[in-house]
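Here you get one chain, nothing else, as structure tokens; it is the form predicted on its own.
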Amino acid sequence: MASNSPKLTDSVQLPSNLDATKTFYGIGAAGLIASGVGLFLNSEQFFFSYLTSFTFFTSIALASMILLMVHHITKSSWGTVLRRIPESFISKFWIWALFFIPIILGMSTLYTWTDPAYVAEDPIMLGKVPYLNEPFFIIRQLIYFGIWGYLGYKLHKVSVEMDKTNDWGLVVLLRKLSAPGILLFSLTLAFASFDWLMSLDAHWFSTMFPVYLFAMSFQAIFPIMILITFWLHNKGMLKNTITQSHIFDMGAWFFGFTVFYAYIAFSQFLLQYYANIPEETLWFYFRLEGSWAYITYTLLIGRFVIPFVLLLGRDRKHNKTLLKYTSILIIVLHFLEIHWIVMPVLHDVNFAFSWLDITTLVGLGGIFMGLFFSTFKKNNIVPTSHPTLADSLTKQYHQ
């Protein structure tokens, strides 16, 4: 135990027997196995349900990186004992990239401007020719996910090293990768969300879509180090060291990204809808039609006034039970979200829900908690030695 952290007197080794890589390994397998099945008896469904997905999951371990990173550059002590959860989620983005490669081979079913003729009858789609081309979106993927790899790999491997070598220079240079991390984040996450998601209609822009993608992500981030750590307490780990305090800190959050997740997306919608240009109110249009409609106006009330409501009070932001079903509920409407961003270009009349959605996204999420846990599991589940652990522990709620 550092010396610095007297006070720290929980474990903070994960016990074998909560050790769950192998259990989500063989989930995610199972779940890519019957995909597969899925890609032979219905391709074009299956890469829209694996796109849906894998922005699903990748969305997670992006927004946990741009956490840390605010974290590191603003000198925060608050999360410290939470700092190895997000840790954990990005540690291992570089074997998470060889899952785009699926999307990839689907180019030529995801994304109409793939196709040579339809873009030679349509003078705007010619227009975008110079950034939408095959080769060019694959040198750009390579890209996004070599920085977020970099990236979270060094985040990761820094803050164990700390805790192995007492050494307080590491936070210094912690700082040193976050600080141009976050604006290299910023342009990737900006142009990844053009690549993967908006040129799936590709006359349909908005400046504002990144931000968008940013806050439903890091609105979804909260709840998921929510449930972990009550999943934690309830296997008796880390109860006094992640506290009430830390609960009502994630609950605050959890409730200011969620105005602000709302600020943002009714933000598009107004400017496009005051604008009212058909290349840009047509995206809106297929949403806001048919059983697609009610899609809408379920993100609407689950995803902002629902949580609004209920975490509005300051008591609430701590109070376990509340916050633990309030995650859940975003947590599913984020996939749900993505999949409204995702489907109405597959299925542009009304809702439908495929069964392989649910392999997919067993398949992938049991391989993303492999991953998190294989990385997890090896290293102590608290930063022991970090300069800011003895304030983090010692941080009282106060009624």
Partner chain sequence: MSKTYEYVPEPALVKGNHDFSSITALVTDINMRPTPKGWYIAFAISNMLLLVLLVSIAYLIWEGTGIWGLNQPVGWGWAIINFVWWVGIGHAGTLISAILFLFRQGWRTAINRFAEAMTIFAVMCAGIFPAIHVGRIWVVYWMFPLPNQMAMWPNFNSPLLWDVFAVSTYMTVSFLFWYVGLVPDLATVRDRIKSKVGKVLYGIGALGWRGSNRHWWNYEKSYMILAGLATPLVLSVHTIVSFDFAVSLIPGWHTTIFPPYFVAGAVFSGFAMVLTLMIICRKIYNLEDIMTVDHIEKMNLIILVTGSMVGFAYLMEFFIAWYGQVEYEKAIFIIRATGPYAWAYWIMIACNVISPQLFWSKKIRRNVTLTFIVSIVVNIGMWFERFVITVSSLSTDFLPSSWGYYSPTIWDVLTYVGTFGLFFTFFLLFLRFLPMIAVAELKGVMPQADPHNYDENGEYVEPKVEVPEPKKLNS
The other form holds:
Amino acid sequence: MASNSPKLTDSVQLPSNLDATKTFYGIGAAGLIASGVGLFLNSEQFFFSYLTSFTFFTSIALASMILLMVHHITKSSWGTVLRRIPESFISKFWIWALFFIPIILGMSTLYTWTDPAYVAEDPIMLGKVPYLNEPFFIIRQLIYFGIWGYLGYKLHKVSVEMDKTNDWGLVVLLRKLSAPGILLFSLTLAFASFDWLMSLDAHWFSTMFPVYLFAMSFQAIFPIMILITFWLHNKGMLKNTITQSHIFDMGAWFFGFTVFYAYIAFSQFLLQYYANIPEETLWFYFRLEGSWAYITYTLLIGRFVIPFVLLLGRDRKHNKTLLKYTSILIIVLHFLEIHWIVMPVLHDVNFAFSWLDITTLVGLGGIFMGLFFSTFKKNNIVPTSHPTLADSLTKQYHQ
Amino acid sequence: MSKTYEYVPEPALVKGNHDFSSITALVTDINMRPTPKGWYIAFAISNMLLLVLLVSIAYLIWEGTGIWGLNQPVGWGWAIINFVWWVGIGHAGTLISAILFLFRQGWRTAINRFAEAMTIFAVMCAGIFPAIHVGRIWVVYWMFPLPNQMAMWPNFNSPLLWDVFAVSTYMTVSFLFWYVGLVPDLATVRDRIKSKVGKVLYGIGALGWRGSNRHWWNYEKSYMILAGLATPLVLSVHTIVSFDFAVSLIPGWHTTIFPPYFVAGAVFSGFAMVLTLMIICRKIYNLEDIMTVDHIEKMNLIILVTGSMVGFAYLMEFFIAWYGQVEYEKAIFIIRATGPYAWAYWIMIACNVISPQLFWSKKIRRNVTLTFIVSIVVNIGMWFERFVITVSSLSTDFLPSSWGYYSPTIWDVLTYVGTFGLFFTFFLLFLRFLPMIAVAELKGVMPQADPHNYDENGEYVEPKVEVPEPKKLNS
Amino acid sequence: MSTTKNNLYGILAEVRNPKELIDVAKLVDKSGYKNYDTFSPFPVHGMDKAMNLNKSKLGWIVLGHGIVGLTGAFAMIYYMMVYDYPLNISGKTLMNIPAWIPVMFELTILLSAFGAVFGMFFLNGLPKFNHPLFNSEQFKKVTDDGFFICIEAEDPQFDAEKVEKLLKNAGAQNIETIHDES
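Now that you have shown the form predicted on its own, what about the form predicted together with its partner chain?
After this comes the whole thing, all chains and molecules, with the earlier chain placed first.
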């Protein structure tokens, strides 16, 4: 399609009235200050809430990162016009990494394995000391955030550079970055999931856990991209660029990863439930007794059954109203699921929702979205020069 | 930037100067030409191996499973290894057909028919093992929920029963998928073949297909839905196979990563098997224009990815075995790497984790000979993976007093070798009588098929990509 | 079929390529014909729009099959494991639903796949080994590289001369009258 290659017809600059950077930073600061008050009132609750909220936003950034890298190495075109959204989530990951510091400060509250008296009494815990000890924990975090920070920064920078230089050779560089990136990413994500969440219950173990966290996060990234797209459309942006076909693609991915999530979550549950050995089953026992059980069933129905039924039909996958509400549902439940993983360690009998869950969520959310907007507004919100752009722009929805 | 890279546009899916009718001829002429001599030779060898299988099974039924090397506690030996191995190989077909179809990967059209056929025959080979392993084969129908004289039902809580349902569903759906894809191509052969008998037989297979667009309309919908159904199915089958092991308490078996790890391993071995067969066939049947080096490269990438996923799973297993601090788990992983079966373990690691890493190099990915070698090495490795899982865990279980060394007997070996006879007998029949490439689908992804690639006068204009001139960034 | 119109089945014409097929289909559709069809060796993209085809009903057929598979499997397992022959297996509850899910899933997929395949054949009226179009020698090309359109005599607007003229003006070649010989 030499002569009639399609051109971007929409404005690719985020107008300044849509720039929400400062608003979000303000919200974030307010939330964090409120949470800071909570630190003095109930420090235990503060750290658990903070870990929950931090994991929630980090999981979104990490899902963005893997989505981008997979998109690059598969030379896909479906998401080319959407790419700046995940890129903006990760470009300042190295700043975001600083917000992990409170978790390091709260380690002794969060993780029982930091308590020498407890560890000394428990032969199983003694065996884990070479891995679960404070210095090594901190070193590992430096490695994870170093790798992620670098990948996030680089993936965004090269992509933006391509807009400016028109140099399509950079897609090769992006591929060369992504291929080893995916490998490093999988390893770091795995151990991070062990460190942050699995070791909260220091006896429990599941080899599937990294895959489970990945599946959860990946299911949640599409709703977020869908909502941001709808927000842009609502403001009159990118209406001819992100079309029904792209919305359908996101809806289809959303649906696909809903099924994948269910598959992973169910397999993990079934294997531990079926074998019924104490060091494993206990984790599910805590979450299936008391009022935590209601959350478990809510997750089962809300994160799988409802989106599955709603999005099953082909037409449903680009139905805006349906997608909007399902997306909100999944984002809320993604937070609830992380809450459900973290909190039974603190509140082991009954579900307990603290105001600190809200303030840390708002505080960190403000910072996270502020970082997003500060990048998003600075660059073209759609890549303007890319080998797959023409293909992406001409995509048409077929029944 | 210290180094600049050059952008290379995506290569065309079909090489050479082909139009629709030359593609039709290239593929379906194979079915209409006289049978080549080499085919008879290969077929004869396959038949002899098939005979070996039949004799082994007959003797097994006559004498009982005692003819195999099984002992206590190794109650599962080569039979389950071969079952899992063949089922795993049978995963590439449906993966290529279904998942790559949903992901709109046009390159699948060159290999999907071929891989689907391989799937069906591989699952047939796999199905034999559990069936003959039951001991009393004359009551094999007890596996199904049929009323019987004991008024008992099969145990729906048992993963072995799930396997019965999973494998038979997989076999049926794979066959339907394959057949639906075949219908338009059978019609092509029907319309081209000269022989009367051929016309009738292909005509029956084609069900009176006439390329009607109102038919295509439902057909495409059906194919899409089948792909959507087959995708979770293909995941579920090897997941359920992994449940056979993972729901138990045997050290080294009970680990939650088994489902995705088995699926990745299955895709890994399946792609390797497709490559092995494809590299031979494209040479013999001159299909290098359709099954291009670019296809081989893409498949090698999938092998690299899935091989690394398998390596990732090995690492997770090893780490968690230590992290969990369960004595038996820790022990079995050390025994695997250093114990009596260490040789098998290191063959597995070398073949599955290390050998695919060669494909990081673009040169090697595009080297047909090396690809061929690696594809065979991978399947050897995947056989040993199942060997390590099954035998090492069982032979050194909880009770050290019953530890021992497991060795197969000649009948184990002959049965396994015999399944190759079954596989290749069917595969050769497929190559001879059915179009081995999905002709209709392949035409659909050629640039000539896209109405946008024609100008106002209805003349074909080849699509071109204009690569922009890079600007220097003055920073 | 249509013995009324002198066994005339319809008028078949060939075009050169997918684009022309779409153009002629659009023209025929706009001219108000209802009983016509296009024929091609592979599904042509955008043809459904050009021909104004209704949405395929296949999805609903598959959904129905899937629901039968799911509920049928559950009912069967419930009957066998809980009602007819309850048996305590590894201390789990009789309603051991997590362990039933694999079989329920497989049967759902199996029946849905039956629905997708046989439903498609049913909607397409296949198998149909004998069809008037098979009487045409040139129509054999349809499974190779031929692109055809056929306006059927059953169409209320059908008039052989007008149809021929329409097709000729649209640039179609090899116009042929097809008779139903059965």
